[in-house]
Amino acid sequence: MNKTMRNVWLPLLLAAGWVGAADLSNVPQLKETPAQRDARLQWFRDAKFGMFIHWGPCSVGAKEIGWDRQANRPWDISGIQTPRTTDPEYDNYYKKFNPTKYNAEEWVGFAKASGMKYMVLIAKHHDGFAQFDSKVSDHTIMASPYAKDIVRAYADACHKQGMKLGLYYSTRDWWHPDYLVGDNAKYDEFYRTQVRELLSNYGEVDVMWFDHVGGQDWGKWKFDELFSMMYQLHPKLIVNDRAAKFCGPKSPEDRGPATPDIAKMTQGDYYTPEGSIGAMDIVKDWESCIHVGRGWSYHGENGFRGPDNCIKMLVSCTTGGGNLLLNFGPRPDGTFADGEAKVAVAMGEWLKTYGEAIYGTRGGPYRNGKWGGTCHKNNKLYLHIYDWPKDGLAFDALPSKVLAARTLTGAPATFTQSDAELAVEVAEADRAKPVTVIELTLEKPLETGKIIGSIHAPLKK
């Protein structure tokens, strides 16, 4: 689509009612009860493990998506307005982007076999390139040699195979000519129209994953209209915490969010530690996003994390009360690198044995650490042990009687329980790598969202 057509389409879409009144009565972050919130977020809390996919024309040059574009980043970080520049190499990768081996059905099947319960695909990153057929932009996949809607195939495959569908959208845009120009009104309407396209044209969407806002001024963005529109279209949608991330105040003129409601709803449903495991938090919902390779997008055929490392990351997120969104960066042709595939296959195999100690659990009740962590579900308490303490494994007293103990590999486990501590033992020869998982059957379930103690040195008898 050329710029003339784009400029015709945007006002027509807006006039047709694509931007509704900011009626916030439908926004769950403002109106739902705790029980309603629990119901809306249950699948996400149970899932634990998702696939993040950073992919686009940048893979042609094995460049980091967005960040390797060698052009200025229009004053959304420093606050200093500088002349807009381009990157003749990066900005033209799309002319060579023709992923003829992209098979969304295989992608979703690959994620399912790896034990992942949801997926989040980059629809548009900071470089402004849309991986979907947007009617308000000519900087899209339709202008590439591939010329087919990548998001369409992905969404259809997720729906067909029962995979929860997430879409990443960067509000920040270092390519768009109207981004942060003047009062930002043109760009604000543009990006909200693209979000509406994503939420209108691809069936059920389960997660909207935003990534940062610039401008350092809340007055440049109509977040009330964004959230009102999103929840008119998808009442059960889950949204992360970055819809307004990095937005001011940076100056006396910007007083921050116009209302407490806008401040509250833009916090979304969960927070997003990036590049590392989040600190243990069993009260608030969170998700760590971490890449398998050397960066978020494709950077060649080496430099990948090992399977054991990724398994322990999943366990640490689970016992810490969060999710792991593990990132993959496919090759330019649409296939996954061998190093990524090795990790995914190994995690899928591990989860065939240990999945019952991951899916549907809640973190705690013991504080996790370098030794490992715990999680629970119904009347089961799972101990995930990385490094066995030299003096033995012991915890503060447990407020439920232990009826039985076993490892998930079938090796025997023994325990002693008193009013002072819970001690558990597995023979050294039966301790699995990278994680020994012990299941304790309890007389009654544990309370969710409560820490009762920590690991400690065994008491002297």
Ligand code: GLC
Second form
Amino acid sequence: MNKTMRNVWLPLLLAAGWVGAADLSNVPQLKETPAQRDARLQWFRDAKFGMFIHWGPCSVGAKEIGWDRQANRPWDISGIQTPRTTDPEYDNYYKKFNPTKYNAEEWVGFAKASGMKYMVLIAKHHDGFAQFDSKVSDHTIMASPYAKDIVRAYADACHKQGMKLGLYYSTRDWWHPDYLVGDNAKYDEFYRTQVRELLSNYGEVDVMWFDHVGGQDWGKWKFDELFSMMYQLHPKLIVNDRAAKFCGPKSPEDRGPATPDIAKMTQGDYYTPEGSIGAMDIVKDWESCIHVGRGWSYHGENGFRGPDNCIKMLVSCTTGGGNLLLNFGPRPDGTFADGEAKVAVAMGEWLKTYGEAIYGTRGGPYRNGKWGGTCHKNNKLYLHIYDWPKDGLAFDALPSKVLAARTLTGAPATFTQSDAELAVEVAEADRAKPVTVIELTLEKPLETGKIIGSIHAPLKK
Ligand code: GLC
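Now show me the form predicted in complex with the ligand, since the one above was the form predicted alone.
And the full complex, kicking off with our chain again.
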């Protein structure tokens, strides 16, 4: 192209996305067969239970990570789209952040003993503070008195102990002066460089967990570059659905995703109901993230959910077809609050007995309800019962013959099966809290991803 042509055509071609678009041929969301996708996602679907960790300088002040920073939040508070401001208190917590008791080996060992199969650690939240040694920012852990790379120790410990490793990265950044209200192209370059650092310097990464870009225009972001880069570095990476979430259409200039591929790819691999159990969905992949304590990050020593509540959340996610990413907010020194530790320990204990009815299963085939839910694996069907129906437990007909029934505590269970229904009984004294789990051995395995009916009151004889 000569100079005049370049001046005239290049901006047009760029705007149309014809020049300079990244090569997306390696992006699995766009090219995989269903079987390849099943293979890539299998460990995640089998895992069911992960540990989310929100932690950083905010923990020093027992403040909510990101949100308790009293400063501008471009595109997250309507009407305030002015340049960055600071919060002298929050923004200085890092000077006191010295987690001398942070022991990543212990964290990972603890998560493992608690039955969690993967972990997701905050590498950078909306407050822009990097818990890793980023070469493109001064606002990092290296500026704290601790001055050691938190992500490094975590990644090494995960690798050593065979824990699947996830990293949370918030594209939304209320610290960086260019994020949405400055020269956003600079910020776009900056955050992709930080993601590249995370995916280049810490060995194998299994999950990239993004958290919103904030409002405005799709045209301000090179998501094609982001995905192409991520999959060059980690071909099997699993990505959540928030890499482009909240992008547009708040701005009149919003052009939407440049191509259908970009729209599809940025949906990632699974969706992320937040703060509650996702509605039953055994077709698409999902993961509920829920905190044990009063917020995502550390808020003191009180106000935690109890173990039974958390066990039931895990069961509801599993039977509903999703995962539970249960969130912990360690203390500023790097230890876990007693209330949180208690939950984790109890879940680990529970899973020793009941893990076979959780891990590796698939949700359904019966519709979930207040009473509980079902899941299955090979020739086993597991009934998870919270509330026993007064008139007895019965389900719509099952398309496989039941050969045997037992509860997972070893207590007997009886059943009757007809063309119309499957009824199951466990003596009241043998029922367990917070959930009774009955294992049915079937003549043949059930199909995955198919709902075949519901619970109902037993038919009259
Ligand atoms: C939301 C919150 C954020 C939290 C995340 C976890 O996006 O803004 O604070 O980290 O949810 O799901």
